[in-house]
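Quick heads-up: it's one chain on its own, the form predicted alone, in structure tokens.
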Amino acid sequence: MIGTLVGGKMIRTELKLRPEEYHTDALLRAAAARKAEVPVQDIGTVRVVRRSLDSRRDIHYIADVEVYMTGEPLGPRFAPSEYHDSRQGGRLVIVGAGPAGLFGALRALELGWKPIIVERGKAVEQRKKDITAMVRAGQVNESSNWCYGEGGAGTYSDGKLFTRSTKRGDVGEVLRKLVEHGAEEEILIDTHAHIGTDRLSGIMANIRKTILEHGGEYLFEKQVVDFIFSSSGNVRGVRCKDGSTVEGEAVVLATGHSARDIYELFAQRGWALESKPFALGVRVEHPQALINEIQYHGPNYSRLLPAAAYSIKTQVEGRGVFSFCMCPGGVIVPAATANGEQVVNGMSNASRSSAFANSGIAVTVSAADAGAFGAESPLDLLRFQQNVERKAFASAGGGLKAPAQRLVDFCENKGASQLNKSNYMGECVAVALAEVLPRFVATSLQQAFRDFGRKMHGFYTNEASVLAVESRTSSPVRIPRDDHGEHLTLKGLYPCGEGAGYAGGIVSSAIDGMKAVEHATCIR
């Protein structure tokens, strides 16, 4: 069906289109003249508003686009945010300098409140050179690594923004202060939108310029170890490691799911905190060329068509398995944040053009798998998924390797002597990884990727590796927090994002965070 006349000349339609119509000017404007009964002559752009890729069938894109007429202007894509300066506002501490903490800075901005950012790792520029010793070196930078520092985790996980979590927030705010702020525009218009690591460092560094030229503050390499308390016994600033202290009218606490020294501090007072289920499983990589074949039904697909990426799941006994921060034309990082332990995870630059793809394919673990460490302690599943990351750290030997098997030698619970090429930054090493993941962990992977490959036929392969062990998924804990957003016994303290255990990615992270921020600025 057309669209309907915007003034009586824009007209905002749907279109069908092959990849060469979608990627040809001419044939894109032909399309949509004939979708418009308008002469293609009349057409002067042809502005794609929506877009995503449907390959089931007969490969197409379904795109939204804007058609205008010859000499029409083009409207603005959307108002840019407003941020005032906080120079004079009320202060508000905020813990973490991840896609939560940083978006609700810029939040704060709006409402006229000075943000002060207390990051325990370092900026970003520093952050990548401190990366690219610690797999030089083998050992683990415990404050400056692949989850801690400017950005967060999220800076190295290809900068996925897709989410399920349409009804915490507006999700194209989120979306459109990423493309002030130095992202391609593209991602206001793909269904499944990303970034990549490579763009995203810069971006970081444009939102701190932000928050700086408002009157903001960083304050890197601060760990936080306590929280301060006014006369009246409500949560008023923090105390970092180095003596230091820094206070004001609220706290946003926004440490991501990996600030395990956190959760630590909560369950040593006695604060409320609860166990969460979380999902724990490995990275699975194939050579890019067999999910192309797969996804875009033979060899033949079109050059036209990005790195396929792919989304499944199934149920075992009960049990979920699926995919997880799936990585086109990407490389696996060894994601530890402490020495002793070896966790995996993906990212992929913008072109996405890697030999090799890769997914996190988790099981879900709930407090009943706990085992020995069952005590009925909120910290229960955190030391399952610490334990099961010291036994793969000491599996493959230590330092930065990461224990792999193929992928049916795996499922047939054969040796592991050999092993596939792999685009893992760092060191594989031949493990038979059914002796290192919990029994039931093992179990449902082998039958999962069974399943796997019954569904995308050539995906059960041994041409495909298996590494170990994919465990940050999300938190294991939960900061529970009030209608309000307020914790529930510490008053001024706004728990949000991943590390609170409301949030799952870079997108509903920054939503929570926006939310934090309005939460703590409106105290009661």
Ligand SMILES: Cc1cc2nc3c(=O)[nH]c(=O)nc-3n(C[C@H](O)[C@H](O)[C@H](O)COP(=O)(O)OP(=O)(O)OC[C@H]3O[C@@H](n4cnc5c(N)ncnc54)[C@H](O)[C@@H]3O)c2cc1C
The other form holds:
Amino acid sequence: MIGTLVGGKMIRTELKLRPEEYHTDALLRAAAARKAEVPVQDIGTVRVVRRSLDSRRDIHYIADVEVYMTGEPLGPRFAPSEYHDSRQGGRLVIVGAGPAGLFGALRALELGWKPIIVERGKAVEQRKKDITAMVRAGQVNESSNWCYGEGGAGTYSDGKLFTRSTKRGDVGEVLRKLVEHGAEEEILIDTHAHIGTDRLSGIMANIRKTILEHGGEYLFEKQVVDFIFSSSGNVRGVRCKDGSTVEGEAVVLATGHSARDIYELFAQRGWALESKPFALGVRVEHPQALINEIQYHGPNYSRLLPAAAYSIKTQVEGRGVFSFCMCPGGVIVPAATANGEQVVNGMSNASRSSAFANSGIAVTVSAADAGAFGAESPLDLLRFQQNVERKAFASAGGGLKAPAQRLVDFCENKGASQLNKSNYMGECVAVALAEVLPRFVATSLQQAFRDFGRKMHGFYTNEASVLAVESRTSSPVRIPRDDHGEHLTLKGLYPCGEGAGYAGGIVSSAIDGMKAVEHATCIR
Ligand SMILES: Cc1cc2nc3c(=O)[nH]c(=O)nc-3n(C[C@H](O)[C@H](O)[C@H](O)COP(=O)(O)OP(=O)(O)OC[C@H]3O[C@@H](n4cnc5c(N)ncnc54)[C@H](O)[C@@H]3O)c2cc1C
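What would the structure be for the form predicted in complex with the ligand, given that what you showed me was the form predicted alone?
Every chain and every other molecule in the complex is listed next, the one we just looked at coming first.
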């Protein structure tokens, strides 16, 4: 026992609970009473502050809880953020309304600066309609899609909120700001928290409300195509495709990993840019019931536990192959940002209730692999990525059609006549994927899938499908910056988030955006 209830004061303790014990508040209180050795009627509330599910053998939750005596008031979970009215503050131009740009804008308000967000896509309400129309028409809307628009690539996602980059900043702050804007408090508790795409658009609209109410501005449907400079050569604003300009005291660049036009701009002008290793592969889709059985060791716990997730990796001849952005109970989406390219990704609703589990399975790709695209250009890996996407597009016959194959057929090069039912939002077309993917990617995946089948019994099956191509895993380019977050050669420009190559995922991009704004607003 970690502590006891002394003098009617709250104690914090840890409970190890079987899923059936965690199922209701009454059972939770009973477990806390046993642990604290007090009568259950003396306990008022048991508040869970951290929770993880250990499903390795004997499945159980580890819950870090606060136990309050009857009548004892609960303290607030956290202190609210303080945003200032920024109407009279310094103007800060933020390009991109993804997690990096929006959390950067919130930080600007906390520091008393006026954020002006310049975004090529549309507000979430309109973006939702564009995405529906895109699926119906079978064509990519090149300014308003799964990656572009308010909330960036994070809006139509699973909204998974865990990150490996805890050293980079305060993960808790990002989660608290999401809760302040409408996310469930549960995300503060779960070690593998997620929000779900059905909730994310409302949260993005609430963040917009905060930013506007405090004097910030949004400029939608404004694609930045260039920067403007002060007489001393510092970046002091941006030029948009429609000819308009937006000026401020500094520019934060948060355009995400799909902004190829921005990378092209840097390359054309000779501004510092580097090629960056990334990963490319396929999205694998299983029946969710099968993944539940594998992860929960049989069918017993499916009713009590959430749709099961997995994380798996291996090495094939020195090359990493790993699961990426796993979406339990999810949907596969067409995530290309231009016509003529085919890209898949995954998302899910808060309930994670679809009958399918999908995950990216990606192979690491380094500069040496892109040799065929010219000698040492910073855009080599981007061209490599784009080339595979174009091949995938052509192989399936265009539109939003995804080339697909059954898993074992793919691994054994057996041709592609039969397909499984899939939860892909477009149409699947049977294609031999080994002919679409670069050879080293295909062979690495084939070996990795067999290995995964040995580690997760039942995973390697023709009940599963593989869809191509999972290529937007992270940026294949880095926009380098110094220790103060400033671009190496363009003074006054602060590249950040996934597009700058310094973050990957919603939380780390948000943290990076906040840091970029701290640097940009710091008078040195
Ligand atoms: C379908 C899908 C599911 C995902 N699921 C998850 C998940 O569950 N968990 C997770 O952590 N991550 C997930 N990701 C990845 C995550 O969304 C990104 O890592 C994150 O959004 C990156 O944030 P960012 O702000 O750096 O860039 P982005 O979110 O890409 O935002 C960049 C913004 O800049 C805008 N822009 C681009 N070019 C210009 C320009 N020239 N002018 C003006 N504006 C421009 C874009 O329109 C976009 O809105 C998912 C991604 C996708 C596509």
